[in-house]
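Heads up, the chain below is alone and in the form predicted on its own; it's given as structure tokens.
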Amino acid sequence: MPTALVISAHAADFVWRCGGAIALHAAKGYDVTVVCLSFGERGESAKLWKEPGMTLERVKAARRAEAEKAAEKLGVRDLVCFDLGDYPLRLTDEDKDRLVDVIRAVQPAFMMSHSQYDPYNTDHMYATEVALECRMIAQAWGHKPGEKVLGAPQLYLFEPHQTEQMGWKPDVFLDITSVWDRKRAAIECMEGQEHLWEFYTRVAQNRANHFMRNSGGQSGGRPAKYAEGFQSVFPRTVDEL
């Protein structure tokens, strides 16, 4: 069974981000995991905190509900909450272990985590050098021998919310239009963010015309309604062009 594993700063990150990624792969059979290193409850949450009376905990509860209403929608075989807080996203090394220990155990095919830079909040970004180390790590046989070790499983960085300040360029454009009916779904199971749905769904939108023109626009290219675009950090190994 292929597997395939996401690393998501923020309770709702990995719904905007790669979604229908998420949905796609695992309508293929793969078996997709997502770590939510925090639940965003310190700073992507304001609906919930202009609530009356509202307090940290019931804030973390909120959110690690939608959560995993999210992942249910999409399809995800595990969702592993970390709960670490939030603004700012720190790991201790005993933390980075854990991590290590589930990329192991997962063993996917390929990885998915933030873009590398991001002036708006860093804990996305913190949360992708914590995924390129803690993917070098399980890489190493020396680290806890005897297991098994990873191999060179792709990180793709999903799309951030400015991608020019971020300086994210995607080199690749992945068609969801098959399953943008779940990613819709898990999108609004995020009632701490409603803001963000309709810019994603534009996002979504946008990206299906970057794969139409690249697939081979007016000459024959392939039509989708949605897409998600992704940066590959490692190039690629073939046999053919």
Contents of the next structure:
6 protein chains.
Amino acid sequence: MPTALVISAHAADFVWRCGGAIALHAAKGYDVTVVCLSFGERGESAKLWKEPGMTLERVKAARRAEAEKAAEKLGVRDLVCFDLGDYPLRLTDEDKDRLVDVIRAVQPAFMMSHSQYDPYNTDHMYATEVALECRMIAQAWGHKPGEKVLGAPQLYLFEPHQTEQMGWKPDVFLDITSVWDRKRAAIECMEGQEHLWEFYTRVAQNRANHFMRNSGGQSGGRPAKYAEGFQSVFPRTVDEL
Amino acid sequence: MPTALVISAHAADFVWRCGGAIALHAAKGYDVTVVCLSFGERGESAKLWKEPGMTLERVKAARRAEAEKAAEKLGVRDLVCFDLGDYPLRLTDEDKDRLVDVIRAVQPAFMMSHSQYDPYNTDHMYATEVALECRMIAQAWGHKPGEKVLGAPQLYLFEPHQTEQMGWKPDVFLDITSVWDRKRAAIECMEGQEHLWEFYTRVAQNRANHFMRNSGGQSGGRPAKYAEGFQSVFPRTVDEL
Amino acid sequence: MPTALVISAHAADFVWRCGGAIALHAAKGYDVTVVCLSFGERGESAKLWKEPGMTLERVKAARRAEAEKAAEKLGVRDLVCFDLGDYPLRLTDEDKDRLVDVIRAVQPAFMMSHSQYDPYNTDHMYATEVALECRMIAQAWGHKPGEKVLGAPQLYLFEPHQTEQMGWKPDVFLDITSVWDRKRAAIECMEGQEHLWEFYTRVAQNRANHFMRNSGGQSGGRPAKYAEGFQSVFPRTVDEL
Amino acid sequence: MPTALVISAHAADFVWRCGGAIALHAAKGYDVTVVCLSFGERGESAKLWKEPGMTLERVKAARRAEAEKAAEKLGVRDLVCFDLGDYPLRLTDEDKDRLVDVIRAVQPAFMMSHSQYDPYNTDHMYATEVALECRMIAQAWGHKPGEKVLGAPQLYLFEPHQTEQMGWKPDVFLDITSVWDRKRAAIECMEGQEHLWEFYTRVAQNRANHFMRNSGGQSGGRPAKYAEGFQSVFPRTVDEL
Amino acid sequence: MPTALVISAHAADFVWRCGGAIALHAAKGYDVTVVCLSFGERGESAKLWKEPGMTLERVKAARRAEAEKAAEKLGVRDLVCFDLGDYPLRLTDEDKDRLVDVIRAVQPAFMMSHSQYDPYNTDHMYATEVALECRMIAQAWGHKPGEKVLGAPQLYLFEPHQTEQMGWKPDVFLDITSVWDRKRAAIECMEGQEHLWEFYTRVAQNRANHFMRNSGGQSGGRPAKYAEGFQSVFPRTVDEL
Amino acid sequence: MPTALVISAHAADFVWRCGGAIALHAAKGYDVTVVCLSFGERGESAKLWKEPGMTLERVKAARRAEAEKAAEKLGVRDLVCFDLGDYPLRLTDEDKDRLVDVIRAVQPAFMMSHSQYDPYNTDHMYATEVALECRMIAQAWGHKPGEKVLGAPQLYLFEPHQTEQMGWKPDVFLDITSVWDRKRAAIECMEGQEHLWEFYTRVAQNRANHFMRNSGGQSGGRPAKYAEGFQSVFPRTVDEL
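Since we've got the form predicted on its own here, give me the form predicted in complex with a further copy of the same chain too.
Okay, now the whole complex, with that chain kicking things off.
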């Protein structure tokens, strides 16, 4: 059974940015694990905070509930909430060890996280920095000797909010048309960020145009109605081009 | 009366990529000149070529008619069709002199052209190369001495089709909400490329989200429903930041 | 009353690098706040340390006095000395909270800090890293709920000492001719770094040449005798190009 | 029957840089066409020129013979020698049309050419510039209407001589162990450049180490004894990551 | 007596990556100090960990012994093992102070460390980050006043394992032919990584080809059989080009 | 007798940008040849063109005279004026052959030309493109067989007018204090561009500060009053770091 692991800085990121990839691979039989390092409770829950009498715990509970519902829609097998706080996100050595444990337990065929630069949201780039560091630790034979070490899974960087400002360049487009309904359903679980539902629907539609361009040139290639783009950190190893 | 000059490799580029900027500045009283170096007759007219018995002249006539209609919708004051051929586009020294003549006649407050890199469409990057070269010639006191030389107008690079692949990074977002109807009307003149109507409508909507993000942070700033993004080649000179 | 906020790693940085911008905007009615994260007491006070019997406290007092005098010359409304130590500069979470408090209190129309890369002086790039992180925290509705959150101010990166080595590229030049006397007076407050007075005077003169080039081409545009350059981190949002 | 097309600036480039990919895909049943734009007769045949009484025609004949022998070893189906001259290489519009004809006739599943930057050898980067331009023309419905237009094949950039100086970054490693004997045999056809035989053998061995690293981490993944690296110009379009 | 300082993240790095530079400069009379921040005991000792009953202390002892033997072969004057742990490597402020002490004691004519980016091995890029920070502290007159401050030594970045993935670009090639035997002898001290002996021998041979190319063009310049490449962080200052 | 070759797009470029390097190496006994591809007669002679009745021939004669006087001040051994026209500069294959002839005749120890990017002045980047192409041709054994082929001289890129906009990064600073009087005298030969005399004097003074920083850290290293900076295209090959 192949597996995949998504490392998301805040609770909603995995939905907007790679919900289609999750649903598609789940449908293909992958066990997909999602780690939410925080709930985005302080920095990405403006709507909730505008309600009178709101507390941090209530925001976290609300965001957790949304994330769980969305994960279910996408077919996520395991949603792991680290609850480390956001704005700023910080991982202690123990938190990183916990993440290494998850990586080793999952033994992912591929991993996913954020873009490597994001001047708007330093939590995002920090999450990727941590993902690379923990990937390395998980490969170390001397870390918890006896455990199965990690191989060399690809790390895909999913789409940030303003791609060009982050220096993010997709090198692979994934057709998610067959699971679009699931991604849209997961998106609609994010009640606090309704202004982004249509935004990310349009992103998926325009990425489908790019999918067609790159599969068939300017007059369009293989039809696709919804797609997602990813940037690979590592080279691929293949037996045929 | 301020002026602006758009240099478009193919007939339709100015519509998709900066139709809003044209309409907005026209509405503000700018005289906007658009130079179409070619009609995109060979490379961007697939639909027409699929019709039986099509000829190059008929394609060019059709694309010219579309461009003229679109220019009228946008309030373009002068649409100049150089008719130089496309795929590939080539300018002789005489063609460049003609473009320098236009630049000097217009004396634009700002110029617009394509991204500086485009591996999909070498006509696009060639157009910008030519725009920079002709801007330089237009500044030369010894080129047709006696004519008024050009100052130092900004060259804005408008949005290419797959921004990240072109290394294009917008540094300014323009609110085009007030003229969106005109841009959409101009877009609909492009009958041969109907598959792009919704694509570029979504681009404008998502750029409006970016406009709001950059005017007001993650919870949204000044409302805007449609926007365009541009990358500046040269630094600005200001009296207040 | 518009406001601006400068985040300076060491006491003297705000003088050399954006003293003109401060004086100009102060003259226009902006309330300008300057945060000095350290006094540059260990790393940028060589001349003082060469005096016999010098102590850290005496160096700090001397640098503070210079900074205060310079701030007064420039019309700074509030000079906030965090006194966090330099070479290396470090901020705890509490220090960052304090900086967030200042950012929210000021609600700046724009912010300023160092270049994003500086292999000579890691304090500089660290200060900008912190500026971006604290800007993000200040935007979070869940950080000290009830306080007014920050919008999306531009972060301008001011001129480092060896621009090309830092990968710093100015995209805006500001004419500071009208306040040059104030900047020069502030520069002369930096008694321990007299070797830099003429250096930064020449920088301002040459930036004025660049101002003219970019406002009027190779034969020179609008006259300016002194200027400063800045690099913007974020895109602008405008209603006219 | 799938097809592939290699565009080589000089006669020997296809051997050193992608001989393994050619042999491997030929073995898998691909029809591989190689276009040699020149023989490298002036710039890459030093050994021959040191012989007394050498003439351009004799050098070209010798290099052609070597290329033909090497192509045969690799299983190239069609070796097309354009004989355009080297140092510098130049293509007229007619030459480009001829290359477009080849591209359309082959309808390649993928194309290969040189790195996009090479300050040592401007023929190399020029060949890639031409490859992109001709790929675009081959996609145009209005170029020789009625012919089958090109889709959107990947353009792989093969390994230049000093990778880091060319800004070349491989994103895919291909295991060529099974066809190494053929590549070595082809290499040994290049009698005039014997000093490079061992060089490119070592390159292939070290790329195999990279193959293992990227398929299995630091302690090594799937065994491979010889490999080649390629950089992709365009994004991939996939149904599974 | 000139001096040099190498800062190596793990025990073996200084051997593979700059063993030739060490041996060559030692032979020229330089006092070369090598700091190993860790032994690579957890992450770069897979072979040892596969032995039954292995412990961290035994791995460290084995790697220390290897490093000492290798250092002796190379003519290192002082091998300083900080023993800070690896995967991940972390330096406290005290550890950095200790490194600053070494830097000041050595007063190196040049320093060496890792590439500035390494997504495979975050310890490597962290070591260079620390090297730059400590170089800066060592230059501060106010750090341990009275001690001799550091001048401005070059920081050379030695060759990482997959150069193109790290964005590493050598700007200087050093002929190490005369000391190759020593480097090979040092390499053979690394018993746990025998799979890399031939890899780095081939690297040295191919860098010698690059040495010849850059000293004499495509037909080869000054003969060299083994070489190493380095990337400089800072500009050079010279009296003749 | 060592030699050097400067390739200057316009008549005055060699004075502003590398006059110090020329004078210094001439004083050391180098034979320095300067090729001016054009006189800058159309684009860099605004002052002359403002005189009534000016003609192209008179402008060229005036600029030639200035260049000759400046070359004499600097100790240039051979000033070769190609007179190819400027704004835009163009070289035919015959012009390039002529340049190759000069390169081979000079057999330079190093070459100099412009930055590789210049959006303000496309002649500048074109000159460097040509320099690289002709350097390659000069290395070809089959180009005019029997002539002495070129080795692998460094190509230094001299300082453009707005360094950061050109992406130019100096990696070597040359102390020109001892020949400053000659450079200033040569500068003063450029009567038509008096506004640049002080500009480039300030550049030289500030580069001297950079020289000191890089030879001795923040408190200043070896004294230098005037310096020039250069960017190297190719790696160096050395026997000692």
